[in-house]
Amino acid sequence: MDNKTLKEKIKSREARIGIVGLGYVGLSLAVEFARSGFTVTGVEVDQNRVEMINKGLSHTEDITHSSLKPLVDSGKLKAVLSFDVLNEMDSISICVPTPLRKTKDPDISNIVAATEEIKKRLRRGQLIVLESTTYPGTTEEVLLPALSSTGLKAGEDFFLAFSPERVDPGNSVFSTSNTPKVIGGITPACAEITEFLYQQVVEKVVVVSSTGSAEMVKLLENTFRAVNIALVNEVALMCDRLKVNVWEVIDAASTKPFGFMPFYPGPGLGGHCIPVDPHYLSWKLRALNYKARFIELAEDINMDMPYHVANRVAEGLNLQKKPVNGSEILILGVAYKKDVSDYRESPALDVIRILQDRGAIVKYHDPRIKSLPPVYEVEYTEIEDGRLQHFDCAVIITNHSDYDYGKIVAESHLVVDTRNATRDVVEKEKIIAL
């Protein structure tokens, strides 16, 4: 099969789409392809997730059951446990997790494992697209040699590209379909066919010159955010010393129509991307004898923020002549961002640990997360029926839209607000800002 033949299959929607990994990235991509008329098969190692999807039940908040079920019922989307179906696919997108090891080195073992499974079943005419976030050079240095070892040649016998995922969980404005898709191919032919495929499901495709450039794009995006969040977190610390309201400063600065982009302070970084992705870049640069100084400084500042929050709690309790040791403290929100149920790398977990280490009795409430693994040693509690009055301090870590912040302040003895969630609450004397 040549490039033209695969294009014809894509254009007629006869191309069969395979997705390896059906987490929030893979499932979102699978749904978009299926909505566009393609037949999609997702390979997933989690049996419970496979069973849920095949019943039309979504495990991610951005994909509703009502949008998934018709695609499953019509046969446009299904999930399987076996990799054997990959031989039948015309395009295969790799959407597996890429966490950091405890040493903060990249762990691309899931990418390697997926590539090995694809290699066993690689055939002429297939397109392989890596979407998992990784360090620059992964596609060319890891996937290309493995797939080329079959004797097939990239750009002629098969096509290989990188396209970074840009899913923003909880974002009601931008989804997979209306977020521009960056792609880079191993060869021009690889880029051309990948561009054509994604043009079928997203509004805009941006082609860069290489897979390395495409890999770097994702790392720049999230390093930009991490560094700027660190900057504004440090400004918050400065404003605290200067007795200036950092939120007022940011709001006023945001009125400038050029040369300024607002970022907001908080209790620290969380999620699967911003705390993790910059380390892929700094790790790669260390191998080239270069120190990524901004990344390391940003990490130092952002990782110190949970301690600053704990100190603000101590200051607030001190005004009430109470020690942290023995005080009952309620954490409001343990998700890493508002209106999601994902607690990966959440700063709330660090704040909980720090307060517990200082002797506080800590419980938490989150309308979207009713239990945490036992390793965190923190109990969930409801907040209705005046239960907030039983706590010496409530700490707003995640500013979920579900919360009634006026009621929270009214019923609490003390509130430490790390997100400016109480900005419209009149009763300010109970509130300690970040």
Ligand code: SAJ
The other form holds:
Amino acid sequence: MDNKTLKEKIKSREARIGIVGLGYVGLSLAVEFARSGFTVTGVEVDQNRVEMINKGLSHTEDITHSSLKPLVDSGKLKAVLSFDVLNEMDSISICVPTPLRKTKDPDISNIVAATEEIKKRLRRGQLIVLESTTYPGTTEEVLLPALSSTGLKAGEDFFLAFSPERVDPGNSVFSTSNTPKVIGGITPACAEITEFLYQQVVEKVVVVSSTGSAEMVKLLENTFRAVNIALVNEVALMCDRLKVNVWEVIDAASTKPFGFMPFYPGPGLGGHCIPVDPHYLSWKLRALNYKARFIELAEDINMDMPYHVANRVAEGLNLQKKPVNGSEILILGVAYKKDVSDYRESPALDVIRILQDRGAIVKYHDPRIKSLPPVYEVEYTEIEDGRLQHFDCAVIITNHSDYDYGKIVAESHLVVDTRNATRDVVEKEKIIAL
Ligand code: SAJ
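Give me the form predicted in complex with this ligand now, not the form predicted alone.
Entire complex below, previous chain first.
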């Protein structure tokens, strides 16, 4: 079967869109397709999430209730638990998490599970697009054989492509619709129909020659970030020894109108993408007898930053003749980056554990995260009513816009600032920089 019928159904908006996984990526994609007039069905394993979405309530910050509810109320978007609906779908985008195992090896079990469910219901004319970040080769080596085992032929009976997600949580400028979308097809016909589908919801679609190329595009993007963040973290350590201000150096270097892109030092590398994705690449290359040295070096440096922060705290307390052991320390911000409420892989959790291991009594505040799972053994505290003065040291880990940094410094005995958040605060003598 050629893709003409599917193309006509896409053009007429008759095509039924399936999304497997309604996390921050899948829900953003579902909303864009529904906004463009398609009827979208999301298959989600989390029952609470299914119930919330079907009430028009979003569980991710970048999709507001007000943007979701009209789409649900009009019947354009719904969430279901069962994979059985997939047989009715004309296109299926797989947006499931791809974490690392404890051994730092890729865990594509969610992709494999989704593929098996799709395989059971695969029919002529369907388009399957993998969006989850994964190692180059996954679409061709895992999805293609599984789906082809049904006897249907890729590029003729069904279509298969890879298209990396580029959702940047908390980014109010770039959304799914105005961020160029890369796609790679198993065959030219696969690429063509995928390009046509995504052109309905995204301003710019960029076609590359293969699924492996598209998979590598994503890993280059995120490895680029992880390595440059590690570089600037090391520059921060250098500047500390050179007694120059790393933030001033970066700001001045950023005046170069070409050939430079600023990154900023911090307490470590958080989130479920940047610390994770480069390991998908280095793992794949190890299997090809190649050692991805930059990725491994970057990890060493980024993983060491929480220890550097703990040492800065110790140095600051030492100036006041206080040991870390027994000191009351407040962590300001536990989200993995500013103005988000996600604490996955947050370096704050590492800093807390390291300080607790050294005998400190640690509490945290975060305007967006009022509680953490008991496993982290750290209590939330408010910071109003002069409570800051009860702490020997306050550590700015996540520089949320909500904070009044002048007030924080004024009310604290000592502030360790890992984000240059106090750049405009006059009272410098209480501040220890990263
Ligand atoms: N960080 C620094 N210094 C920097 C930039 C970031 O220390 O100069 C830290 C952040 O604090 C955070 C971590 O690195 O802990 C990751 O930050 P991030 O800005 O890369 O944000 P993510 O992981 O939420 O989203 C990234 C996307 N961000 C940007 O491109 C700005 C993008 O790379 C991907 O769309 C997304 O990962 C993904 O899903 O892969």
